[in-house]
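This document starts with one chain, in the form predicted alone, laid out as C-alpha cells.
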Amino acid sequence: MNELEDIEIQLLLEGVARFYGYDFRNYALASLKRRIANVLRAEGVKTVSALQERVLHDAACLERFLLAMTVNVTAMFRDPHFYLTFMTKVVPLLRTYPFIRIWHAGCSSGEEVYSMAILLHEAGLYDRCRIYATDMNAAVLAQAKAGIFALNKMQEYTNNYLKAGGSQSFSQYYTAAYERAIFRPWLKEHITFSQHNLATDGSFNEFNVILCRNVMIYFNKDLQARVHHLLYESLSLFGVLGVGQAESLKFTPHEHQYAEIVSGERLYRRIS
C-alpha cells in the first residue's frame, strides 16, 4: 500500500505541476506525505487518487491544497537576534549604496517583509530601498499586500521588535480596529509584491540583499541546489544573503563564494 501511495503522490504532484505550474515534485517527501495526509482528512477523501481528481477539476480545492502544501509559519522580527545582527553589521554596508534592492524570497504572509521595512525606516534607509516580496502562493501574497494581521499577535511582535533593537514605539506602525492590526500604508510604498516560484522561475533582477529564510528546509537536495544557484545568480558581488536558523550554506553549490558575516547568524556576504 505504501508503494501504491507513493505512486499516487507522484501522479498528483506531476498533474499539479503540468496543469497549474505549481511544482512540489522536489519537496522533501516525508514532509509532503504529512501535509497530503492532512489534506485527505480535511477534504474527506480516502485516497490520493481521489484527491488528485478533485484538485485538478475544482479551483477552490486547488487553493486549499496550495495553502496546505506551502508552510506559512512566520512572525514579525522572527529570530530577533538575526535582525539585531542585520542592523549592526549589514546596515553599515548598505549605507554605502545610493540605491538598495532587497528580495524577500518566499515571503509568506509578509510579517518579515514589514519587519525589514520598519528596520530600514529606523536606520534612515527606507527611502532609498526597493523591497521585492515574492511567494508562489497568491492567497498568502494577497494577505501580505493587505498588511493586516491579528491584533492578539502584537504583544509578541512588540517583544520581538524590542529584542531586535527597535528604537521607537512599535504601536506607531499600525492602527487597531476590529481585532486587527492594520499597518501604515507608507510602509508599503517601497514594497513590490509579486508571484514567483523558486522551483521553476528564474532570476528577475540583481539585488544587494536576498532573504530566503526557513524556505529551503522543505526542499530536497536537488531543489535546494537549484534555489541556491538562483540566489547566487541574483545577488550582486559583496551582496548579503540571509537564510533561516536551521539552514546553512555548507555543502551547497556556492558555499565557497560566500563569507559568513557573523558566526551562527546565517548572514553571508558574496565574495566572488
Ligand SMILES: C[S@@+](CC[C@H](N)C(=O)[O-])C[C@H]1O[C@@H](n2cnc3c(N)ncnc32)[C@H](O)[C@@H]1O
The other form holds:
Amino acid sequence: MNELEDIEIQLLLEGVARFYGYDFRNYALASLKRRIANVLRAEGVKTVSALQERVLHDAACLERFLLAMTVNVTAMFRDPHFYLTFMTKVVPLLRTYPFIRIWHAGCSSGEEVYSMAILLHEAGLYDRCRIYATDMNAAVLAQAKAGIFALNKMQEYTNNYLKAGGSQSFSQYYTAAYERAIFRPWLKEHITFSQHNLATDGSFNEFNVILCRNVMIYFNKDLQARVHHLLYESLSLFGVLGVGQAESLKFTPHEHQYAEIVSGERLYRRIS
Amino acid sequence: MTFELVVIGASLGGLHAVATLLGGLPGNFGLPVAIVQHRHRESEGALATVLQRASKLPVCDVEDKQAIRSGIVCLAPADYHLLVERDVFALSTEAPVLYSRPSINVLFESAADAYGPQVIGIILTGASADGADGLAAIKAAGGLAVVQDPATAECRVMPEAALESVVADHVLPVPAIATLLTQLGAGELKVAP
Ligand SMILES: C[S@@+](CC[C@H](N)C(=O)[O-])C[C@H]1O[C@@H](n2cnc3c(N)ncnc32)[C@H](O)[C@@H]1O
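Provide the structure of the form predicted together with the named molecule, given the form predicted alone shown above.
Whole complex next, starting from this chain.
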C-alpha cells in the first residue's frame, strides 16, 4: 500500500488518456500495477513520475508503454471445450442464417480468430461468414494480420484442435518455414482486422456472434459495464456472446437479457 | 491486529495439505481464504470438488471480480493468475511466473499491496521456489507470515525457500496452522459487529 505511488499511477493514466486518448483509468488495478512495475524495470526508471515524463514526451516510449499495458497472451483453441461447445451448440443455430457476422473483440495476435475460421471451415460455414477482428493494440493486430505463429507452438495447438473436435489434419492449415507456421492465406479471406478500443469507441455493426474472451478481466467493474453495454448493443437478437473461462455475465448490466446456452461453458444467447 | 484475508500457496503434495488445513477450520470461520494450488491447466473444477469434500466452508473456483467474502474458500482457476484488489478478486492470463500460472507470488504480492498488515500468508508443501518473494512482501507490509514446518511437508523445497527469504512468524505442521487460523479468525469474529 504505497499511497504516493498510487497517486503517481493515477496521474500517469490521466496524462496518457488526456494527451493520447488511450484510456487505462478504469483498468483493474492489481494487475495493472504489476505491468507498470515491469515497465519501470524495462525502462530503467525509478519512479512512476519519471516514467510519466518519458511517456508524455517520447512517442517511441509511448509505443512500448501501450504494448506493456495490455496482456496479449493467447493461444489457438484456448479452452478446447469452449470450441467444442461452439461447434455442437452454436453452429446449428448459425446454419439457419444466410450470412453470419462475427466480432472478436480484443483478438490480440489473432490465434483465436484463426481457430474460429478453421472451425467454421470444418462446419462448412466459412464462406457465409465475415469476421471482424479488433484490438486496441496496433502491434498485435499487425501480427494477427500476418497469420504467422511460432512453429514450436504447433504441437500444443494440434492437441487443442483435436480436443476441440477438429476433424481433419491440423497441419494442412499452415506451411512450416524455418521456425514459423504460416497459416494459409485463404483462412483470412473473410477476416477484417481493425483497431477498436473498447474503452472509448462505440458500436460499429450488428453481429450474430461476439467473442470477447479474457479481455474484460483487465477492466474494473465500471469499464466492464460500459463494454457489456457496447456488446449488447452490437449483438442481434438471438445472437451469441462468448466470454472467457473464468468470466460470467453475473452482476453485469444486461445479464437478464441473456440465457446461458450450456451451463458453465460461457456461451450466452441474447434473448431480449 | 485484526486480519481480513488469508492467502495460501501450495504446490507438490498440496492437495493433501490443503485438504487437511481446510478440514481443520470451523464452519463459522470468519475470514476469506484465497488459495493458489499449482495445478494442471485443464484441471477445471476438479480441485474444488476434491477440496469441498474435506471442507466445512464452501469452496469455489474464482470468477473474475468476485467479491471477497468471509468464510468462503476461493481457488485460483486453472491457467489464470489470481490477484486481490480491495474487496474483489481479479484474474489475469499474464505469462507464468517461475513457470507457474497461477502463481503464488502474484497472489501474495497483490494481497500485500491491497490489504497490507491485514493479510495472513501461508506457504505449504511444494517443489518450487514460488511464494518466497510473495511471503516476504506480506511480511514487509506488516502481515503475518506462516510456513509449514519443512520436516512435516511432503516436499520441503517450497517451505524451505520461503524460510530463506523471510523470518516467519510461525513454522508449524498443517493441523497446528489450522488451529492458529481458527484462533485468529475467532478474534476477528469478536470485533465484528
Ligand atoms: C489476454 S488477450 C485475449 C486474447 C484472446 N481473446 C484470448 O482469449 O486468448 C487481451 C487482449 O485485449 C486487448 N485489449 C485490452 N484493452 C483493450 C481495449 N480497451 N480495447 C480493445 N482491446 C483491448 C489487448 O490488447 C489484448 O490483445
